[in-house]
Each structure stands twice: as C-alpha cells, then as structure tokens.
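One chain comes next, on its own, written out as structure tokens in the form predicted alone.
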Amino acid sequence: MLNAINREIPEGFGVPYSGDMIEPGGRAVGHLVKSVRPHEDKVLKSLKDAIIASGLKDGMTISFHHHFREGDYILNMVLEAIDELGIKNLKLAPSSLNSCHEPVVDYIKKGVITSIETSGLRGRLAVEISKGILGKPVIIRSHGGRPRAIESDELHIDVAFIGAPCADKYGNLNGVYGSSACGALGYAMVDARYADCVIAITDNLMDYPIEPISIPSTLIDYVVCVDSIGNPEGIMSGATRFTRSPKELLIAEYASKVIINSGLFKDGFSLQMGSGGASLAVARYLSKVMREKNIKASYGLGGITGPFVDMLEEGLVEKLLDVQCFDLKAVESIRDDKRHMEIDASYYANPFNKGCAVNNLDVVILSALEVDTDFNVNVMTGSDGIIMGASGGHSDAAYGAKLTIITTPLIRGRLPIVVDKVQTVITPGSSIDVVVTERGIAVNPKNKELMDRLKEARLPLYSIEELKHMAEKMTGRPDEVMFGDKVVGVVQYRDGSIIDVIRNVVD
C-alpha cells in the first residue's frame, strides 16, 4: 500500500505514515519493582557474572547507548561475553551503531544477534545489513521515536548495559568525570528507567556518593569495573568540524541570512544546530549579528558543540539543553556550568509526552544526504542505496521547529543531492521550510511568508526543481540503484507509523 508520501509499504510492517501525527493513548509502562537489602554489594567481579545475575536468556532484548560514538568499547565487550556464555537469538536495541561495531557482523552470523532496532548504522555492519545479512529487517527510529517506543513497551528492554565514565559502588552514574568522560548521558537515562535489569560498566569506580548524579543508584542493579570503556579520541573524533571550504562557508552565509530575515531572529529565539562544518560556520555568522543587534537566544538544544558553548559563555545564549556532548569543550561545560543542563532523550524529542523540548524550537539547522522535489529528506542511505547514516533527531526537530533549514551542497562527489525522489525518506517535506545550497535557496511553497521575506532581502531564490536541474546539468542523471525484493530496514516516523522501507541492494 502507499502511505501519505506515496512510499510503498508492504503489508505486515506496521501502520503506514498518514501525513500527520498519530494521537497517543493508554499509559506508559513502568519498571520492575525491586529492592536491595542494607549494605548489599552491587559491584560484581566480572561482566560475565553480571550477565548471569541479570537472568539474560535466549530471545531477550539488550540495549546500549552511543555517547562514546566511534570510541565505544562497551557493546563489543558485552557481546563477546554473551557469546562465550552461549546465549543466542537476541534483539540488539542500541540508541545508535557506529563503524566501531563491525564485530556485530560476526555475532549475526553466529546467531547471537538475530534482530536490531536502532537509530543509525555505519561501516561494514551497515553494508552487510544493506545486502540482507539479517533475517529480520532493522527497525529505524528517531531519537524521539525510541523513547516513545520504550515507554509504550513497543520496545521492551530486558537488560540495559550503560557505559559510565564515573560510577560509585552503589550505582550512581555520571558522564563528566574520568578518562572516558563523554558528558551528557541523555540516551542512557531512558534505558535505565525502563529496562528490567540495568548493568553499569565503568572504568572509574568511586566511593559513594559521587557528584553530580546523572543516573541514580535506584535504577541500577549491578556495577562492573573494567580496564577501559571507551577511547577518548574516538569519543571526540569527527564530532565538531570547522570548515575553510568556500562552498560550506557560502552555504552558512546564506543560511544565516535566511534566519536573520525570517522574522524569528529576535531576542529570546531558540535554536538547534548540528556539528558539521556549515552548521558551525552558521554559529559564527549568527554570533556576529547577535552582538551587533544585541540579540540573545533563550536556549540552544540537541547535541551540544564547543561553538554553542562559546555562545553560552559570551552571553549570546542563556541556557543549553544537552542530550549528547559532541566535543571535549561541551563535556567540560556541562560539568562546570549550571546553565548547561543535561536532559534525557524523552525530554528532548519524544512526541508522546506533555512537552518535549523540540516543540519550543524557533529554528533548526539540519543536514541531508539527499533532498527531493517534494522536500523529503534522506539522512539514512547513500546514493548507492547502502545504509550509512542515522535518523537521529532529524524528523523530531524538523517537526517541532517553526523554521527548519536544510543545508547541503548541490552536488557531492559528482552526484546531485537535489533529486526527483530520495532513496529513503526520514523527514517528510511537510516539515521542511527551506533548502540552502551554495548555488541558491529553495523555499517550500507552503511557507509563502518566508518566501516573501527572503525575496525582499534579495537572497538568491530558486524553485526546488530549478536546483535539481542545476545539479543535473553539472553531473548528469545518475543511474538508478538496483534493489532486490527483501526489506532490510523499516523506517518508523517519530510516532511509530511507517514512513519508508529500505530494500536490499543488488550487486
């Protein structure tokens, strides 16, 4: 059947996306009620001891968080122990997966992992899944959709493994101290609150009580101390990328002018920005004009970067709401500055609660792998159909913000980025207001007021079709990707409806 954006959704994969948010109902689930006797020791000698104590069995679901990014040691370490214990047929449900998780391929082949639910996939694991290595399709959820699924018990976690840069012997955790400090633990907080059993793994075991406490001991069953939980270089690598590229700087200049002329650029506006080169350059452009016009933002949101911290310290932004730190400066800031606040993923973007933070956004700047002439955005699969990215908070922030800006080069690697039809829809065009490229700007016709404002500002405006033709004039029309009949990925919109599916790539 076709969903509201004309994507073919095979029967049996869920409710097709309808074009608007599903209205929630029912109650959120709770967690198991347990008790610990006075002076009972939660610290176990080994990871295997903790896994055995958790009661993990064949067919259960395990979860992890991705705050360590490419520096993560936890997931591979845990799967190795699980494999040695002979446990199989598990559902792997991390907040995201990175290239460092390549060993998961071998555990799929062994039958240890038989299904995956996540936000993102990268590296060899993503390639193998794109080719159909898993018997079941991967479920892709946004950062807001994941806590929605957990709290509704659509995704039930039997055992959560939380990497903690700092933990005390009773199970209080934070991410701001220790050699593996990663800052906010926003994605792990939801897992800790709802999993049947929670195992904290740390390389920095302290006496009780630590301070601050991000995740309290009341949610932790067992604590295990290991030599290292993550590589700090991997945690921070590639997170913030300053650019000198003339193309990216021009995109940033245009995006800044869109914001400045949008009617939203005034004292108290709020914003979310990414960590790529163009987004960080936007921060520099905006900061300059904010100083000149004496404008302050009320809050910055999302994954927080050093440039956002600079704006906080200068007084250009009053507060930061942080679900994930993207660099060391952000880690130090959330540790030392009370205006820099740690939030969990549900508070950040869950559409089925009484007020997630993205609902108050004025402006969000997002990236794209592809944009089509209906303004649908793909951040999940490459032009070759191979999975290479993450849903992340893209659709969440785009839906909540008054102004959603997509920044992207018009061509990338001799391939057009503005196309007739994106490979995979993550964010529907109804949530996108403007696409900014180095060659010009396309405003979604739904936002006539913005179009009039940008015309008055004499910005280089084109229709989205004109941008597509510009790109194709330089690159030609790319060959179509050959897909098989097997569905290897099911993309949920933030409300749980199915916005797209990903089919296996044929060599």
Second form
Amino acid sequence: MLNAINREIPEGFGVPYSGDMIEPGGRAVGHLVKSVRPHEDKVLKSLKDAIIASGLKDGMTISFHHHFREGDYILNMVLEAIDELGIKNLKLAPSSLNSCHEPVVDYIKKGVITSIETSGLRGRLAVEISKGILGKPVIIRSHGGRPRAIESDELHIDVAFIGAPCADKYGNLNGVYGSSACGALGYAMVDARYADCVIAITDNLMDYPIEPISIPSTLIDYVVCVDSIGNPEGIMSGATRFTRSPKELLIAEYASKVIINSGLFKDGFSLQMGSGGASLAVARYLSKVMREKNIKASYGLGGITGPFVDMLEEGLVEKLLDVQCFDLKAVESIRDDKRHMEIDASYYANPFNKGCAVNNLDVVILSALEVDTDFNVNVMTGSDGIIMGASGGHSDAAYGAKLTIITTPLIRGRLPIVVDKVQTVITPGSSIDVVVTERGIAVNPKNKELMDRLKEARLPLYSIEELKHMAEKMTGRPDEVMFGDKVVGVVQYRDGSIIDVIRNVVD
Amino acid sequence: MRLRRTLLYVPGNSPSMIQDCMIYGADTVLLDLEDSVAIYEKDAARYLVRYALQSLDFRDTELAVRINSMDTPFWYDDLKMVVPAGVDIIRLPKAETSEDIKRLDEAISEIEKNNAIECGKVRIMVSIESAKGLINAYDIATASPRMVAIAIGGEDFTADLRVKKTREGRELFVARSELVIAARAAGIDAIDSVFSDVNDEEGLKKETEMAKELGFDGKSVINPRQIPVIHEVFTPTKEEIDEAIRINNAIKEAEAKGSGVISLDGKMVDRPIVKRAERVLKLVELLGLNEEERIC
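Could you drop in the structure for the form predicted in complex with the partner chain? We only have the form predicted alone so far.
Expanding to the full complex; the earlier chain stays at the top.
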C-alpha cells in the first residue's frame, strides 16, 4: 500500500508512515537486574572468554557503536571470535556500519549473521546487501529511532560490545583518553543501559576509578583488554577542515545568508551542523556575522567538529551538546571544557521521551544525496540504487528544527541532484524548509514567511521544479535504475513507521 | 560603461569548470584556449568552448575567449570556432603592435560577415606581456574600434624585463601606471594581472587596493575564491557613496538656482570632483546597490 508520501510499502513490514509522528503508547522496558559480588573480577582474559561468559547463543542480537567510524577494529574482531565459537544466526544491530566492516559479508555467507538493523551501510557490505545477499531486509533507523526501538524492546539487545578508548578494571568507561580516543560515547550509552549483557573492550585498561565516567561500571558485565580497538586515522575519518572548493564555499555563503535572513538569527539561537565541507564553511561565514552583530548562539548540537569548538572557545556559542566527536579538537574540548557536554542518543533525538535536544533546535544544516520536487530527501541510496549512506540524525534534526536547510550541489558528476522522485526517502519533505545549491535556493512553499524574507534579502530564489529543470538541462534525465522485487531494506521513520523500502538492484 | 572588476580564467579543456564558471559572480569569464591548454588538446578545447558558448546559460556574464597568440598557428582556427558561437570578447595574449590588432580585427570582421553577425559586435581585449607591447600600448589600445580593454600579463612581462615578480610588485609599478594611462587616453578599461597565490587573501586584497589606486578597472582572477575579495575592493565605500550623493545633490541645487558655481560645505566643487562623483554613482547603479545600502 502507499504511505502518506506515496511510497509503495509492501504488506508485512510494519505500519506505513502516516505523514506525522505516531503517538507513543505503553511503557519502556527495564534492563535485566543483575548483581556482582564484592571484589569479583570483571576483567576476562580474552574476547572468547567474555562471549562465552555472556551466554551468547544462536539466534541472539549483538550490538556495537560506530564512534570509531572507519577506524573500528571491534566489530570484525568480535565476529571473528563468535565465528570461531561456532555461534550462528545472529542479528547484528550496531548504531551504524562503515566500509571497514566488509568482513561482515563473509559472516553473512557463513550464516553467522542473518539479519541487520543499523542506521547506515557503506562499501562492499552495502553493495552486497543491495544485491540481496541477506535473507531478511535490513532495518534502517535514525539515530533517534534506534534508542526509541531499544527502549520499547522493539530492538532487544542480548549482548552489547562496547569499544572503550579508556576503561578501568571495574568497567567505568570514557572515550576521551587513550590512543583510540573518540570523544563522546553517546550511541554506546543507550546499549549499555538496555542490553542484557555488556562487554567493554579496551586497549587502555586503567586502575579503578577513571575520571571522567561516561558509562558507569554499574552497567558493565565484563571487561576485556586487547592490543588495539581502533585506528586513530580512521576514527577521525573525514577529518574536518575548511573546504577550499569554490562551489562548496558558494553553497555555504548562500546557506549562511538564508540563516541570517530567516528571522531566527538572533541572540540565543541554536544550531546543528554536519561535518561536511559546506557545513563547516557555514560555521566560518556565520561566525563572522555573529561577531559583527554581537550575536551568540545558546547551544550547538549533534556530531561536533573543531570549527564548532572554535565557536565555543570564542564565546560565539555558549554550550555544545555532543553525541559524537568528529575530530581531535572536539575530543580535547569535550574532555577539558565543562560547557561541552556529552549526551546520549536518546537525549539527542529520541522522539518518544519527554523532550530530546533536537526539539529545541532553531536551525539545522543537513546534506542530501538527492532531493525531490516534494522536498523529500535521500541520504541512503546512490543514483544507481545501491545503499551508500546512513539515515543518521537527518530526519530527527529536520523534524525538530524550526529551519531545516539542505545544502547540496545541484549536479554531482553528471547527475542531477534535484529530481522528480528520490530513490529512497529518509526525511519527508514536510520537515524541509529550504534547499540551497550553488545555482539557486528553493524554499518549500509551506514556509511562506521564509520565502518572503529571502525574497526581501534578494537571494537567488527558484522553485524546486526550476532547480530540477536547471539541473536536467545540463545533465539530461538519467535512465531509471532497474530494481528487482526483493525488499532488501526497510526504512523506518523516527517513530518506527515505514517511510520507504529499498529493493534489490538488478545488474 | 560595463563592470569589469573581475575576469575569471577558465581552462577551455575542463568541462566541469566551464559548466560552473558563471555561478561565482565574475563580471567576465575568460574561457582559455591558450596557456591552460596543451598543444595536443587545442582542437578538443576549441570544440568544448564552442559548444559551451552555444548551449550553457551564462546569465549576464560577459563572455570572453582567450585565443592563442598571433605568432602561433592556432589563433585563426580559434577565432573561426568561437566567433560564430556567440562570444562577446576575443582576448588576444602577447599583443605587441597595433598591426597585430588590425589583423585580428580584419579576421574577426571576415568571420562576422560570413556568419551574418553584425559587424563590430565582437569586441577585443588584449594583454600586454612584453616591454615592446607596453611601449606600443596606446597604439594598440586605439588600433581598432573593437577595443574595450587592455590588461597586463605580469608573469610574462617581468620575465621579459628579466626580473622576478614579487608580492610587493615594485617591478611592475611603472608598467601598471603606463598601462592605465594608455587605457585612459584611449577611453578603454585597464585590467590588472592575476594574483597567483590563491590562499593569500590578505595579499590579494592589498594588491587589488593598489591596482584600484593606480586606476585599474578590474583584475584577472585564477580562482573563484578570489572574486569576493576583489569585488569588495572595487565596490565604492559607504563614505565614497555618501560623498557622491552629497555632490550630486549640490549639483542639482546649483542647477535649480541657475547658478554655474557648485558649492558644498562652503567650498567650491570643481569639475574633476564632479566627474569622480558621477563615476561612483554610475558604479552604484551598475552594482544594483539599493537605496538602503546607499544610505546606511
């Protein structure tokens, strides 16, 4: 059947997206009650010992966090040990998956992993999933949708494996010290609270107690020390630097002007930015105008980058709420500056609690792989229909913010980015206020006030259809991607309803 | 009068750069068939530039093509490909004598005639890149009614002088001044050389301010990131605009009184001051600075 945004959702995958947020009901689940006797040792000799001690069995669910991004060693290391122990038919439920997790393909083939629930998929694993290697469709959740699912027991984690850059022998953890320091542990915090068994894996085992404590020992069953949990170069992947691309700078300049003229740009406004080149350049443009006009932001949210930290240190932003750090500067800041606070994924974006941080956002700047003429945004599948991205906090922040800005080039390579219909909807057009490209800006007609304000500011405004024509005039219309009948991915909206499905690509 | 504050060089063999060159707000884009195109790519670049001229929407940007110099076998083929495709300006590098310009003018006229293009529509801009060219600058600037601007090519010029091009640019001071004087005498625009360190914003700003002080109308640009810096320098300041408006009002007042003498704050405003104010107001008009920006 068609959902509220006209996407065909086959029967049996869940409640179709209704056009707005479902009202929650019921109660959150509690974690398993356990005790540890005085002076009991939580440190086990090996990963295998810990897996055996956890009671992991065929058919269970295991989880991981993605704070190490492309530098993660934990997931592959754990799956190798699980495979050697002969455990099969597991559900893999990490907060996200990256290209470095290519070995998962082999564990799928061997039957070790038989289903996946994640925010994103990249690299060869994503390609194989898109071709239909997995029996069941992957469930795609946003960063806010995942804690919602965990708290409601829709996603029940049997064993959580938490890579910890710094851990003490009793299982207190933080992400700010050690050679694999990643800063905030916001995604792991939720897993630690709700998993039946939690195994901390570190390469930096300290005496009890460490300071600070991000995840307390009261939630940790076992601690394992290994040689290395991650590659610092990959952990800081997509190292955040100011772009020198004239096109990205132009997009950033337009996006800044949109913010400045939106009516929201005043003392105390709040802001979330991504880690991409255009977003970071917006930080630079905005900072300049904030200095000139003596405007300070009350808080910055999200994945935090060095340029956001610069704004904090300069006093342009009062506080940072940080669910994941993108670079070393952010790691040092969250460690040393009290105004830079670590938050968990539920606090960040879970729609079913008593108020998550995205709800207070004035402005968010987000990216897109594709935008369609209904302003729906795809950040999941490429123009070839193959999965290559992540839902992330896209739909969460877009729903929460008063002004949601999508920054994207109008054309990538030879492909138009504004299209009739995106391959996969992650964020519905109802959450998007404006699309900013290097050739012009399209305001969602639902936001008439913004349209009037930007007209007044003499910004280059076009309708979204005009942007689409502009792109197609140069690129032509690409051939439609050939999809098969098999559903390989089910995209949940943040409330758990089904906003779209991803079908297998046909060679 | 047309704004030529920035002339953005775009390699004629780069489809992606050509595709985007008009979005950065340069007053003129200069699709290059000369130095940025290797000899074995000249032919392909000509076709690319021709089709770009015919098919892309360049908005209000002035379109120039830099052809190869007249001591090469390429320049005439360049012309044959781009003149019929709708180019506004032919930029000739390494101009040395007025004869060069006359030959170029004749060649363009012939192509215009053969393609039913209004005669004289395509304009010429040249760059002076040698001592000989500079000595002949005024003759070059007046060699054809098609001439709209002369530019100085700093790298080649300093090489010809056997000196190094420096950040301070003392070695080019005389040449820059003489070029501006020749342009003014001929009633055409003077365009300054490129600033090649694209990451040195401060240096670019200083050099552009110097060029403006010497009388240049604009500057060549090798990276779109340089455009806002140069535009800012060539945009009249609030003080300059306020002053020009006050002078203009004084003129109107004097006219209303039927007085031949214009005075402002008790002082006489003479002709050069009026001319300068008129130019500032013309720039304000061309830049589309609105009433609010003029006042505040």
